[in-house]
Each structure stands twice: as C-alpha cells, then as structure tokens.
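This document starts with one chain, in the form predicted alone, laid out as structure tokens.
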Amino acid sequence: MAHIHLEDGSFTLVWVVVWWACALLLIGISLYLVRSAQKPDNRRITIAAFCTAAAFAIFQISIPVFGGVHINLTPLIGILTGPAIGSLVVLIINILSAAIGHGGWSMIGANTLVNIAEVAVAYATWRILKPCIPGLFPRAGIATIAGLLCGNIAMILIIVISGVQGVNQGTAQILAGLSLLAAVNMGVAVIEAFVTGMIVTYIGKVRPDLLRGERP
C-alpha cells in the first residue's frame, strides 16, 4: 500500500544515505535472526519465496486513484514468514521494483523502512490478538488495516523530514497533499484486508501448519 514514488534527486544525499543506514541496520538484525535459529526453517522460507513472487506481480498493478494506488500484500508477507524473513522479501521487492521503473534506486532504503515497518506490525497485531479474536480472517484483516495504517505513518514521517527537491511547497502542503494520500490508501487497505482475511482463511483450511497449526 505505502510506497514512496519518487524518482531519484528527490531526496538530498544525506537522507538517502540514512534511509539507506536505517534499511541496512535493520537487514543486517533480520539477517542475523535467521542465521542464529536453531533449525532453518525450510518450509517458511519456501513461503517467503512465492510471497515474493506473488508480491512483486500484484504490486505492479496499479489501481487508477490519485495518481495510482496498489496492493503490496506486505500484511500477509508477515503473517506468513515473520517480521525477520518477510524483512528480507520486502528488500528483494523493492530491488526488483526500482529495477523496472516502479520508485527510483534512491528510494529503496526509505521504502523497505515503510513496509518493514507494515511487515512487523501485521505480524505483530497478528499473534498480539490471538488469545482474544481467535476467529482467522477478522483477526488477518485487523492485522492488515494496523499494518499499513502503520506503513502510511512511516512513508509520511520520511517524506516530510527529508523533504522533496524541486518541490515549491511548505511543509504544511505537503503533509496536507500525504495525509489526502494516505486516507485513499488506507480505503484500499480496507480492500487488502477482505483480500488478505480469505487467503488467511483458505490457508487454515488446507495448510494449517504454515500457520503453526492454526485452523479457522
């Protein structure tokens, strides 16, 4: 949902250069989670490979609103994989995307930080409401709306603090022209949430061990 479609120039050097530390730091932690589990988890990370392919496919679809909105699936990613591997596909999804055209190269450190951020706070809301909404596709699509409300927030906070080059306008515009965008993003979060809730669902039903035994 969140993504930041700037061409390269739009940030000086020095907030690509943070975004870039930022994204990195945080790969490097996911990297190393990874590294030190006990037992590879095979099967998961055989999951995270078609969540990326899956991913990267319905991302370059481009719903014709404000500009052009889509789907990211980066809630599911979560669910699916966890905070640490789903942080590795989100990068590779990103590499892919600027290599055709979708964000420019510069971007793809501020753009893994928006939707690690949505990974992590799907996944997250996801186990946080187990014990109270045990029910699979309500409990998806809250995880869903909190993720990207989350990714939303950081693609905002990074937009405004490194500033747009070139751009004639003040702060207060452009959080103004964001906030517009975020709140047609979040409708059509509304639309990944029902999305994500019936993968969800189907999955329980044929493959409950890819949600650690969880069943609808």
The other form holds:
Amino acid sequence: MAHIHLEDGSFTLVWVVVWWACALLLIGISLYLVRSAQKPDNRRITIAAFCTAAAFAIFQISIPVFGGVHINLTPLIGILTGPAIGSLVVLIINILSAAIGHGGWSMIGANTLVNIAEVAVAYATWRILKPCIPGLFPRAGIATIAGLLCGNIAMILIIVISGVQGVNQGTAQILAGLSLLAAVNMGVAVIEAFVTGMIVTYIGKVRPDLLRGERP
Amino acid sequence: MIALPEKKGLLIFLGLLALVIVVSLAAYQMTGQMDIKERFSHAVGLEHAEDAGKEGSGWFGLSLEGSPLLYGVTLGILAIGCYAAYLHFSV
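Having seen the form predicted alone, could you give me the form predicted in complex with its partner chain?
Now the full complex is given, and it begins with the chain already shown.
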C-alpha cells in the first residue's frame, strides 16, 4: 500500500492546503455523483460500511514483511464499491487513522489523494480487463497490483512536488530514495493481491450479486 | 479443467507477481532491514531514531500503529455500525 508516513510539519502549510483542497474537490465530485444517483443503492452503502471497518482494522497493523509494511485493501474497496463511494471510504479511514495516532492530520489530504488513485485505478483495471480476463481471482489480483503501483507513483509525485521541510537532499536524491521505498512497498502488493483475489472470488461464489456488473 | 481465458489471466497475474517480487527483493537488498517509518525518513533524508527497537513487538511480529485503546473503541463502533446497516438495509 501507499501511505505517506511523515509527521505533521513535513510539508509546508501551503502544500498541506493544496493537497487538502485537491482531496476535498475529488470528495465533492464523489458526493455529487453519489447523491445524483436515481435511487440510493442501499446494498452498496452497506458494503461500503463493511469495507470501511475491514480496511481500518487491517490498515493499523504492521506486517513483518521487509521490516514492516501495511495492507490497506484500497483496491478491494474500489472493486466492491466503485470510485465514487470508495473515495468517501478512504477519506473516513484516513481521518480515523489520524484520530488514533497513525499518520499526521496535515497528511490526510495527501494520503486521501494517494488512496483515491489506488481505488480509481483498481476499479478501472477491474472493469477494463473483464472482456479478456473473465476469471475473478486473476483479474482482482492484477487490478490490485495496478492500483497499488499507481498509488505509489502518486505518493512519490506528491512528496517530490511538495518537498520535505528540514532536509538537505536534492529532488533527485529524494526521488531515488522514494523509488526504492516504492519498490519495497510493492512487495506487500503481492500479499494484498492474493488477499483481494481470494475475497473477490469468495464473494463471487457466495454472493455474486454484490459484485457490481458481474453476472449472478 | 481451466478455460483458456482463465488460464491466460492466471499466467499474466503470476508473471506480474514474479516481476514485482524480483523488483521488491532487489530494492530490499539495497535498502536493508527497516520499519516503514524509518524507511520513509531514510528515503527523504530525515533523521529518525525514535522507532528503533520497536520491531518484533506484538504477536508474531505484527504490531499496531497508534493507540490500542482508541483502535479497539473505533473498531467496535464501526462493527456496530456495520451490523446496524446490515439489518436496516436487509442485505
């Protein structure tokens, strides 16, 4: 997963405001899309609630792989709820995580953007691959890897654009360091891809109606 | 018997996984053993030593970020909310 693990004060106030504004703009668009739906989809709202609880629960746990990494289930959120509701879910998870002391409050905007990228790309990959890869497990796995890769790229871009206060490294050095970090981070994408693939396959077997666009 | 499109999907997925594992292991070899916060601080050039010695705590190396009490309370509230939504919307 991609998550900016920097303390409050790492970004200047201007960049904190910029990333918050971008995140709120996307959240506003998501809210508009959800509210403009002809009929509220109660089933999807319930799935979103379950996704929020599950992702919050697992996101706070550091797994002893490569020294310690997190799973955050954002691709699963994208696949099950879509990008509009998924964006709202990741905002709530980021706020709750900051509230219990995991991540800085000023980083919520940037981290929400990173997670929205994961949700949206995973959902798009899941939908686009449907005609050529009908199998739920490999399609969900590939969507997870694509989503997490884009999340890592978004994370690198946000940090490189913002810069980090109190460091003397140049942009090239930070970019090199973050690229290595993202490559290590992608190791957990393997675990997350299997977890997501298995969950989606299970849902596809027992409740295929819960998978958007899949034939029951 | 696995159908051809299914087999193709699995092969692409496994190939992608193999690639990701190789790249991750290579990057891990280059950076060494660090927890996620240390790795982040090191990547951007920040000094960070407050988490040293934290590794290995918890069950089977799993550790919790943030306050365990708040984690439990929040998770409990979310679980109750999920149960209420499940009953209310009759999913």
